[in-house]
Every structure is written in C-alpha cells, then in structure tokens.
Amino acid sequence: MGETSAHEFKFLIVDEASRGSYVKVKDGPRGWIIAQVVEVTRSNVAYSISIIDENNSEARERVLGLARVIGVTTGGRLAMPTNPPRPGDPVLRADAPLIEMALGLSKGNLYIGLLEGHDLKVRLEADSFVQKHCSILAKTGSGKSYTAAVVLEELLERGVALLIIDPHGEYASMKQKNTKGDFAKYDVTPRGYDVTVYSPANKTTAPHADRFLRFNGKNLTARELSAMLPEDVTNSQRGVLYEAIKILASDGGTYELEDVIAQAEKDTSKAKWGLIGHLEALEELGIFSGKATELGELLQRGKASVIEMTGVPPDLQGMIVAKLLSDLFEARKRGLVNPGMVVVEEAHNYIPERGSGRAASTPVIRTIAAEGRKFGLGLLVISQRPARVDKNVISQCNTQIILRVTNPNDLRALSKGIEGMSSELEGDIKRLPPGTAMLVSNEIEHPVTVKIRPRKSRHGGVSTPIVGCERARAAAGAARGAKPGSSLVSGTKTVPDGGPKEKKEASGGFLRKILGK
C-alpha cells in the first residue's frame, strides 16, 4: 500500500506478522521479492485525539508493517531489486526454502541455533569461519561463553584443532555431556569432547590440571625473552637484558633463566632492577622448569587444548600468551603443527585497545589476525567489553556473533569495527534477550537473529549464587543451634541497637571465613 521503493514498502497486515519475520511479494514472472518486517504499527482513526467519536461504530483498527527488501530471487539466486513491488499486490509469508536460499543458511555445516521465529537451522561454513576469523561480543550475563562453547563443539565435530586461552576455567567442563536443555526442539544430542587442560602454574595452584604448560628454558635468546616482557618495559631495561644474554651466549655453554637473572644483577645500570623483577616473576611461576610442552601436542585434530590461567598473575598471563602464540605461529608457518584455531576468551585483557591498557600478547595476536589465514591459523576472540578490544583485530573478523550489548561506548565500538552496522541494528542488539544473538557474516546475505541451540557439553561458566549461598549458610547455622542474631562473619555479633560487638579470636579468622578456609 502507498508509495513503495526497491528498498522498502509498507503493507496492510490482515493476519499475524511480527517484527523480524520474513515476507514475499511476487516480482512479475521472474520470481519473488523477499523482505524482512522491521516495524509493525497499529492505528485507529476513530481514536485519534482530534476526532474522537464515541458513537462511531464503524471504526476499524489497522495494522501496518514496514518491510525492508533483502533481494529478488531469480533462477535460484538472490539479486538486487531494480523495480519496487506494485501497490495492491498481496504480501505473503515467506516459506522456509525461500528464506534459506535468500539468507544463505543452507550451505553451511556449523549448526549454531534456530532462526528467531522459525524452525530453520542457522549454519555457518566451517572453512570460512576458521580462516576468516570470528568475534563473539556481549555484555556480562548475555551468554557469550555459552555461545562460544556451542561454536567450539561444532568445530571439534568437524575435526578442527583448538587452542583455548581460558582465564577463568570455563571450558574444562566440555569433557562432560550436558543434562539441561530442550534437546528435542533443537535436534541436539548431548555428549562430551576430547579436552585437555594445561596450566602454566604449578601443581599447588592448579591441582585439577591434566598437564602443565612448560617452555624450553635453555639458551633463550634476547628476542624470545623480550617478547614476554610487558610493553611498558623501558629501552634501558631491554638493553640490560640484551647485554646479559650476549655475555652468556659468548661463553658457548648452556644457560637458563636463573643465569640470565644472575648476569643482569652484575650490570651497573639502575634500570636492571625493574627487569629483574619481571624475570624473577617468570622464574617463580615455573614456566621454564621441567620438560617443555611439545607444540604439536597443543594442536591436534578434533581435540581442544585449554590453557587455563587460574592462579597465574594477570601481568604474567600476557607474557605467557605472547610466548606461546609466537612459537605456535612460527611452527605453523613452517608446517610443523596442524592447522587450527586459537580462541582468546576475555580478549580485552590480551589485546586491549590503545588507551585501555597494555599487554605483551597484543603484537602476536594482531599478526595472527592479519596473516593467520595464509597459514591456516584462525582466530576467535571473545569479550564482554567490545570498546576495550583492539579495533584492528575486530575489523579482521569476517563473522561477528553479537549478543546483548547496552553500554553506549561498546555500541560505538561495534559501529566502528563492524562493516554495515546501522542504527536499526544497534537498536536490535540492545533489545536482544539472553541466549539470542545477532549474526553478522560475509557468508550470510543479511544480519539474522538466532536462538542459540543448547550445548551438547556441560556449561562451566554458571555464576556462583551469593544471596542463596548466604541463606543456605544461615539455615545450616540454625540447624547447628546458632543463637539468633549471630553474624555469618566470625568475630561479630549483632546486638539490639544494631552495633557490632567484637569478639577476640585468633588473628586471621575474618580472612579465613571470607576465603572459605
């Protein structure tokens, strides 16, 4: 109805049609114009403020839809429309095969969920997904880690080798099968996967690790050690490092990290102390002790190696990631390890945007984003703060899976880093419910909204309840006969006037309770 164009048209809705649904209009003898409903409005002229008429029994309510054209189907292909639909022509619901063909949903093999409002499976093409990189971005609690695991499950089933940088230990649970979810609706069968957890820390800090990540600590070059230092290390400090290693290498013998530290201590420059502090932190972690982990062991087809950073100080995590990915990328360029995909969780900590911090791992991750495709090394970055992730890396990702984002700075960052981001798309992203994602990809003709399928493996990123936990402790205390008014924190008792009465007890009792020890 009304004025139409080759890009959008309004139509009268006589049956139910919701925002986001797909419709079609006949395009002469050639095929169909397919469009998406982007707005639905309801009106009744009898109830306009200026012409209210209580006796008007013929008042009719009208529901209007605004549809934005996606393309015209011609000979099984989607083309750009050249002519607008004719006013007065019927608008029909688009059928499933037409939607699949128009959006490009039928050619992929990574099943991530159902098209919102339909029972159509949304699939991505695995090779393109890995080679051209991907980002998963969302605010906290929107399901980014859950969605990431769904994608990783699909990649593992296609035989892709995965290396996952996991700061919080969320991905070890992929070993076990899931028990919660509407598996029948989404056509999903629960299962576990071949996952090995590596820790750069020691057995005391990470007793649950399957294996420990270790680097070869013998005869480290100045370049190798320098790559593991924070970006804020001064040129003077790097000069001390290069001089120390030059002296050790000139002797022709074998030297280790402790020898580099000892040699640096002999330097007369005051800059040596800052450098020694960084090197001693690496030595205390034990990352260079014991037998070195084989790089080929970390990238095995159909298996996931999880580098769990629990117990590793934040400033050392970037150094470890820098060394690990540099060695891995060099080995991949020489064909010494399998092709695969590097997954960086909490990416804002490892590739921060300029002005948001520094990390030793930034240069190598930028290099993988720019050159990894040529050498068969893909990149998946995951973050809850898009504004704090390096825009150079985000812009290299041809596929974006975006869950709910509401922070204005993060939305602006998405607009800058993602091609084709419109104000309408921003509005849709702000309104996404948990577990629903906006998929933007060069492999799909149009951004689509997807209900993420249930995980096949168990979810390990569930938030720890706080209020419920306190209630449980209170109930347990009551069962043990605790007096009414007793506090949950040792050393404090509530009195009628609301003020605390301190009790004397062994030093550290408060901290022991807080830490659960």
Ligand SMILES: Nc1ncnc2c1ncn2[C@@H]1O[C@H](COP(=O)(O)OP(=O)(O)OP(=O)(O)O)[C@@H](O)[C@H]1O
Second form
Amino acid sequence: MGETSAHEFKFLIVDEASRGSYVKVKDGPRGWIIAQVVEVTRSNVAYSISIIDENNSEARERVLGLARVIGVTTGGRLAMPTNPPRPGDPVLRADAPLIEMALGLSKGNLYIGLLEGHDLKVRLEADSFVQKHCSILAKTGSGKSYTAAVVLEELLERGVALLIIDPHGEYASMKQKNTKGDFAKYDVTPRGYDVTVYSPANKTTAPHADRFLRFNGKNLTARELSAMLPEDVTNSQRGVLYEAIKILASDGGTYELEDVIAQAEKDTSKAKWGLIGHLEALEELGIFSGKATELGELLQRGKASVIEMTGVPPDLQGMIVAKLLSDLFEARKRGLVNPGMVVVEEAHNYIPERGSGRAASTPVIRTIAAEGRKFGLGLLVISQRPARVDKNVISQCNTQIILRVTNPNDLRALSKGIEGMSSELEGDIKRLPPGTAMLVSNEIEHPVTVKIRPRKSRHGGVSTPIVGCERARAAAGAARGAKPGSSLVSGTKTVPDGGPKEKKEASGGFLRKILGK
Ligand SMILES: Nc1ncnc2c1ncn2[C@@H]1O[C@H](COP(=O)(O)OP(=O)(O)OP(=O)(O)O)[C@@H](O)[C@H]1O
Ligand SMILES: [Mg+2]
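Same protein, different condition: the form predicted on its own was shown, now please give the form predicted in complex with this ligand.
Then the entire complex follows, led off by the chain already shown.
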C-alpha cells in the first residue's frame, strides 16, 4: 500500500499476520522478497479526529501491517534487495523452507525451540556454538537456567563434554527425566543425562554430592596460590606469600598449605594478616586435602560435571573457579583433557564488570573467552545482570540468548555489548513473555524470537513459595489454638529443609492434613 521502499513497506492485512511473523512478496520472476511484520495497526476513518462525521455510513476498519525487509532470494541465496515491492502486489505468509533459508536456520543441529508465530524448529550449529561462546542474559525468573539446560541437553546428546559452575545446585536434576511440559507440540522425549555432582566443600555442607572436588595441595608454587587470591589482595600481601614459599621451597622437602600459613605467620609485616585470612579460609574448606581430582575426569564426552558451590562462601568460590579453570585451560592447551564447554551460572559473581565487584576468577575467564576457541574450550555465561558482567567477556560471545530484560542499565549494557542491537529490539526484549527468547547470532541472518522447547530433564531451579508457606504456618498455628504470629517458630519444623521442591510439597501436604482432605 502507498509508498514502498527496499527496506520496508505497509500492507493491508486481510487474513492474519501478527507482529513478528514473516511474509513474502514476489520479486519479479526470480524470487521472493522476505520481510518480518514489525508493527500492526488498526484504523477507521470514521473515528479519525479530522473526519468526525456522524452521518458517515461508510466507516470501514482497516488492519495495516508494517513489514521490514530481510532480503530477497535469488538462486537459492539471500541478497539485499535493491528494488521496492510494487504497491498492489499480494503479500503472502512466508512458508517454512523460505524462512529457514532466509534466516539461516536449516544448518544447525541444536534444537532449542520453535520460531514464534511459525511452528518451525530453530536449530543452532553445535560446533560454532561451542567454539565461539554464548551468553544467556535476562532478568531473574525469566527462564535463563531453564534455557541453558535446554542447550546443554542438546550439547550432551552431540557428545560435548560439559563443566558447569553451579552456585545454587540447580543442575544436579539433569540426571532425572522431566514430567511437565507440552512434549508432543515441541516433539521432545523426556530423559535424564549422565551428570556427576562435585562439591568443593565437605560431606556436612554437601551431603548429596557424588564426589568432592580436591586440588593437589603439595608444594604449591607462589604463582599458583597468588592466581587464586582475590584481585584486591595487595602487592605487599602477595609479597609475604612469595617470601614464605621461597623459604619453604629452599628447604627442599614437601610442604602443604598449613606450612605456608605457619611460615607467613612468622612474617613481621602487618600485611600478612589479610593474606593469612584468605589462606585459612581455603584450609578450612579442605579443598587441598585428600586425593586430588583428575582433570580428565571433569571433561568427559557426552557427560556433565557439575561443580556445586552451595555452602561455599562467595570469595572462596571465585578462588576455586580461578584455580580450576586455570588448571583446565593449561591442560587443554597441552591436549591432556578433552575439548568441551565451561558453563558459568550467575556470571556477575565470577566475572564482575569493573566497579561492581572483584573476583579471583576474572582473568582466567577472560582468557578463555579470548583464546578458548583456538584450544577447543567454549564458554557459556549466564547472568541476570548484564550491566554487571565483564563486557570483555560478553562481547566475545558469538551467540546471545536474551530473555526478558526490563532494567534500563541492563538494556543499555546489551545495546553496547551486542552487535546488531537496535532500539526496536530493546523494546521487543522488554516485552518478551516467560520462556521466549531473542536469539542473536552471527550464524543466523537476523535476530529471531524463539519459544524455548520444554526440557527433557527435570528443572532444578524451582522458586520457593513464601506466601504459601506463611499461610500454611498460620493455619498450623490456628489449628493448635495458638496465635498466628506465634506459630512461626514451631511452624518451621513442619517444613523440612530439603530444598525448594520439598518445601512446596511439605506445605501442601500439611494444608491437606489440616483441611482434612
Ligand atoms: N521455556 C520454559 N518452559 C516452561 N517453563 C519455563 C520455561 N522457562 C522458564 N520456565 C519456568 O520459569 C521458572 C523460572 O525459570 P529459571 O529458573 O530458568 O529462571 P532464571 O532466569 O534462571 O531465574 P534466576 O535469576 O532466579 O536464576 C522455572 O521454574 C520454570 O519452571
Ligand atoms: Mg537461574
């Protein structure tokens, strides 16, 4: 309708074409112009301010679409259009093969969901996905961990080795089959995966861990230990460490972390105390005690090793990730371990942007982002605060999966860090419904909106109901004749401490008992 250009055109919608869907217009005898509907408007001249006329019986409603041109197909390839479509030409709904070809969706083998508005499978290319890194960014509760697990399931099925840094213990549930979801619509068969849960802590803090993560604590070099220390440890504190280890090493015998601490204590400077605090925290955790974990064991083809950080203080988590990933990257460079992908959940804690925190793990994760591709070590970073994650790392990610983001700082960070991000896309990201993602990747021609498929394995990141629990406790108190306010303490006994899922079920069961059902 009206004026058209090689970039966009308006058209009259007579059937249906929702925002985000794809349409086509014939481009001479050779091919099709493919375009995406970016806006749909409804108008009626009878209700237009300038022509208010109560006697006008010819009032007609029109639905207009604004479509942005993606390209034109010529000889099975997509090119940039040079001619605008002709006004008056029919606009048709684009068919699956044309969309796949135009968006570059047909090449991949990692099935992550369906293209919004068209029941078309969106697939990413596994090799490039792993080698060129990915980030999953969105506000809390919008489905980051769920989406990450969908991608990880696909990677495991392609035989990729995974190492997952899991601060909240959400990934152990990948062992089990999912029972909730529209599996038929998405063509998904539930199943569990080969997952081993490692804890850097001990049996008391991580009773359900399959194994414990341990480092070799004998004859640690000053460089090794220094790389584990948080970034804010001063040069004079590091100096105390180098001095202590120099003395121990000159003795020629075997020394362990406790010997380093004892030696550092003999230092006369005040700087020693900050250093000793960090070393003692490591010693207490026991990460250097017992038999060291084999690095090769952590990257096995088609298997996931989950490093579960629950119960480990945040600064120690950074120190552990620093050592683990440095050792792994060195081993990978020398071909001593399998290639694979490292997944960093809650990445703002392990690679904080300058000014929003410090972590010992920042340098090594930056190195993997910059050089991992050459050595077959990929990176998947996940965060709820894009503005607080190191931009150096985000900008190295070739694939971005973005779910709903509303915080203006985070949206700005996305615009800055991601190529091809427009203000229009920002608007779309603010409006994304849960479980729907915007996929931006160098492998696909254009950002696409994807409804993420149901997980095959069980999701572990279940929210704990707070209001529901309070009600159950209040009801429990009332049933015993106590004031609702006084029931909180005894009420807590009715909720076992076994994790979010158990809490939900326990409170539900308790209510049923009270209500006699
Ligand atoms: N694609 C999806 N299909 C079905 N349910 C989903 C989907 N994505 C998310 N959910 C549901 O939304 C909830 C929140 O998802 P998830 O735990 O992945 O959020 P998150 O962004 O990782 O949150 P947080 O920032 O707290 O880690 C989950 O309990 C899950 O059941
Ligand atoms: Mg999460």
